[in-house]
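First, one chain by itself in structure tokens, the form predicted on its own.
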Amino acid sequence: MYMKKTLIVANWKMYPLDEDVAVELATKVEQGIKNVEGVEVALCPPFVYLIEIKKHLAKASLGAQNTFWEQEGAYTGEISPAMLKKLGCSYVILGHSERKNFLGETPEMINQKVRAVLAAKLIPVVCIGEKKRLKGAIRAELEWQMKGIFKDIPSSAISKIVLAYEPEWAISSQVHAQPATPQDCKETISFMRDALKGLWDETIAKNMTILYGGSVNSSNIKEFLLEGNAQGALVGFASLEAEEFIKLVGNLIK
């Protein structure tokens, strides 16, 4: 089951240090993908670069790496979905494993963020995934996360949510990272759709857009989509090199 367009979300994390370098990266990507059809690309730079990078995008969409769950208020240091909307963002990454591990984000917190993002008419890219490659425990862990993150969210809003399967053990920045296979991806996405059917219904389960994120690059992206049944990817470090990222996007249409 595939969406009309493959979605590729570039998570720049806390890189680069210099705005000029960030703008150069965005400009190169924009130029490199301008003739690509059938692929939606969203660039998610650090907050401080959003305004400037937006000026250089026409083909690619703009996204943020996080947000708070209130639209305004006395929340020092936070950024609201309403602010991101005014800056021209279309997507917001929520619940990334790095935020869970370093900042203690819980499914309940992510649930509040999903609600706020939907209220601002932005598209949440919600990350779920397991820490260890333990076959017997993966399903219980992912189902627990989904139940908490999607609690009390109406079925009418679910079609606006993008899920990203992010097995933490496969992320290249992890010390003992192991490469995931398209079969790992396929099996887990199949289970995720079964779990979604239990939370809502079969129609929602079939139509939910599910990305794969875990050391994706230009060499393996096509396998994760064609064999792994992902409908796109959340791309980390490979999105920080313009040539590699352009090649990754281009390989989807070859």
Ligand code: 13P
The other form holds:
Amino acid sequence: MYMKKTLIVANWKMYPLDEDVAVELATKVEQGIKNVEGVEVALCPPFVYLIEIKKHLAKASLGAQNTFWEQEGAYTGEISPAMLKKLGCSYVILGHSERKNFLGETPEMINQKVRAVLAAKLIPVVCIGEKKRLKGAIRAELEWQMKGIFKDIPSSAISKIVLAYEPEWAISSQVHAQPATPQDCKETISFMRDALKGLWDETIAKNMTILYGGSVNSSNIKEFLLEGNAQGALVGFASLEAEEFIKLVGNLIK
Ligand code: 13P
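Complement to the form predicted on its own: the form predicted in complex with 1,3-dihydroxyacetonephosphate:
What follows is the whole complex; the chain from before opens it.
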């Protein structure tokens, strides 16, 4: 299969509470990964820390956790892809399940955001995933999410998108969360590629970068890549502790 660099996206969510802690975490991670080859690491802190953290990154890229679907205008409280681009961001996480569940984001809204992010020349990291661990029903749900999110996006733009398979039941903050098995991951990613073939074509289905997210840590990362066929990971909790996150990235090249 066509292989790009392994991509590890650190989603810090709404942590930490203090800027000095955020800067310390970013600085330690930057130091710890600076000699790692073949892995792209993107740190996605809360918006308020982006400017300061950017100053401390060289090897790691910067990303945001959300954005709006217009570049400028009377949209109180929103932050646009054009603004994020100017701050030095390269990635934007879109459609995270926490945004769907707490803020009611729909596939239609995410579709507009994907377009705006691509227009600003940023890379969208688009999350899809089912709520419950139910065999069978998962496929229809994931296909429905992909159809809505990618509606009418031209194939020339699709190749720039990163998809993240993030089953909600596997996210560490959920009660009784447990990571997907590498087999779950492999089967779902293979299904996603089949669905992408139906939505576009074989080349796009084959070349799309697909990450796995959900309770990824330094001990299990490798199995998601080797056995689960993921091309990287979207990491929450394990990205908030520098030593653990550096170990996670380092384990990829061991
Ligand atoms: P955890 O790695 O904490 O399970 O979070 C996953 C996630 O939601 C990343 O976007």
